[in-house]
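Shown next as structure tokens: one chain only, the form predicted on its own.
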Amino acid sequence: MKLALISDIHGNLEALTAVLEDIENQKVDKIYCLGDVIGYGSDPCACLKLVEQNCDIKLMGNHEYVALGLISTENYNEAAKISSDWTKNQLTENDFSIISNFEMKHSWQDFLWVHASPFEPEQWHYIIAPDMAFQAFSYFDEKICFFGHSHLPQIYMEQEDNFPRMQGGHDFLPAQENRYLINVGSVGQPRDNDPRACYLIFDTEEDEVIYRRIAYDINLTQKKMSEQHIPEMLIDRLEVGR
């Protein structure tokens, strides 16, 4: 089966929408969404409705989470609590019910989607530094977890008696006597220096790993991003990618 896995699409419309027009090209079997439709971006109830609309899975994001009132937005920066809240002001009750059915993780065969980390994962915490990974290693027993977050496309391979081994994203095949954490990248807030819309194509069969990077119109989201007056660090951020 081939699995187009999208992550941390953040209410950037044009970045779904180009990037679902390349899964279409790409003749996959389903696509799977882990979490952070909203938050940040200008188009959340047009994002979440495309995510409903195509998504065979969708799992719950933090952001998701801070919509809903499961937890606060006491730790974020000044620019994502403004977002946050003017986010939830927008979602009408179609948009929480739609949000409320999302899943924490999902499991199929001998592999694991969630959105941040297999560790504990409604607390969200960062897989981005091999300690971490090693630490989130021990709490699944597949072989792949697929996760996002951190909108940094990374590849955790695991080493006995030592802690795993951290590389970019890139197309490969996994090793069959290896584990891996695989974070998919970010479609509408890359921060790997990168502004291109990331994802994941994954083919079950042929235990094939491809990065997808598409440009969409940037200048469009920023400009519909200012005319809400979402703070301009994260309108700054999408044309270099960090």
The other form holds:
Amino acid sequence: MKLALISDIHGNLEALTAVLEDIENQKVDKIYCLGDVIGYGSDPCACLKLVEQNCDIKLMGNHEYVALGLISTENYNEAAKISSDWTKNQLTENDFSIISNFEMKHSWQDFLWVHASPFEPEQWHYIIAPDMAFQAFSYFDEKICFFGHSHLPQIYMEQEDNFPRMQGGHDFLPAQENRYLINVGSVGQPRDNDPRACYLIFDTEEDEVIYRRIAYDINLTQKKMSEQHIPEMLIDRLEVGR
Amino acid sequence: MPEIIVKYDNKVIERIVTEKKRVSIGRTRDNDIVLENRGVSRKHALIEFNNNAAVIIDNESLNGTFLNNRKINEEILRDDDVITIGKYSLVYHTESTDDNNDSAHFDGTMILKTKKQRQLLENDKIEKQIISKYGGSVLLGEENTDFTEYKIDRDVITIGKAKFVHVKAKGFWISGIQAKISKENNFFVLTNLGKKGKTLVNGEPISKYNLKNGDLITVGKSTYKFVEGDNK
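Please move on to the form predicted in complex with the partner chain, as the form predicted on its own is already shown.
Below is the whole assembly, all chains and molecules, this chain first.
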């Protein structure tokens, strides 16, 4: 089965549309969305609609959790707080019912999908360094866990007598005998110094992981965000991908 | 220490600093540098370090090893040399460049089995053993404590200098019951009950705090490490 894995869209409709167009050409069997469809960007509702229409599996992200009132924004920075309040106000009753049906995690055969970490998914732990991946590896039994949350395309490989090896996201062939944690990157707000939208294709028959980077109309997205008075810091970061 | 920067399609994906005498490169996981892709042999090449010289040796690989775009069998490496294997390029530096630390999180940095990493790993193993021994979360006595391990096996644990508290803390200026650890919604929560500023987590005074694995709790002069178990 050929899967497209998308995550962290964050209300960026232009990025999502460009990614879905590219996915169309890739002839995938299914599309999985790993959460954070909303938050930060100017089009939460339109993005939710597209995800609902196009994705076969939809996972809960922390921004959906915030919108549902399941965690507070107390520890968020000012920009994140303002944008999550704004986002919440945009959502219709129907949007909330879509979100409330998102799953916490999904597993199939040797693979697991989760938004943040297989370790206490609902606590949204970050995996951005080998010691964090080391802990996460002991909380799932599958061979590969795909995740998002940090917006950093990264690959961790479990090692016997050391912390997991960490590599930046790149095309590769996962070996049968290894276990991996693979971050699929972010569609709507990449943070790895590459502003292009990022998603991942995983072919379970070919055992191949391919990262796709898709250029989209960032200026248009930024203009729409400005019109909604979304904090500047969230607008500026899109063009540098940080 | 020498450094090898691994790139894929011209993007840095990994930095490797090594103190090893021999670094193997190949597709299988028993190599020091694992390159999991088409065009890379299981045991593709070796870099050997001796007396300040480094030598790249191709291991009769199917698709070859290239040094600065020239196919090689065995060659001495110089600073900034580029080894190409499949779609990967490996840039060799005689000394590691520390100025790249900022981008470490983005690019990935791995240090091959240094002392610090071994120590961290060892500590983690010890903590895991303790957790499995007690079957739950544990406080480890770090400084000025009268125990080394204390199992958190009840809903509320009191910490202070009173005679009846569960965990005795040292220090003249602390209250009888200075703090408590209680179970609340899947978290162990540390709450300051006594004098202000006498209950700290990782050096910062707290009033109420959700404990995370590895947090250092200081009450008065006593310090405990919180090790999170599976009994949440």
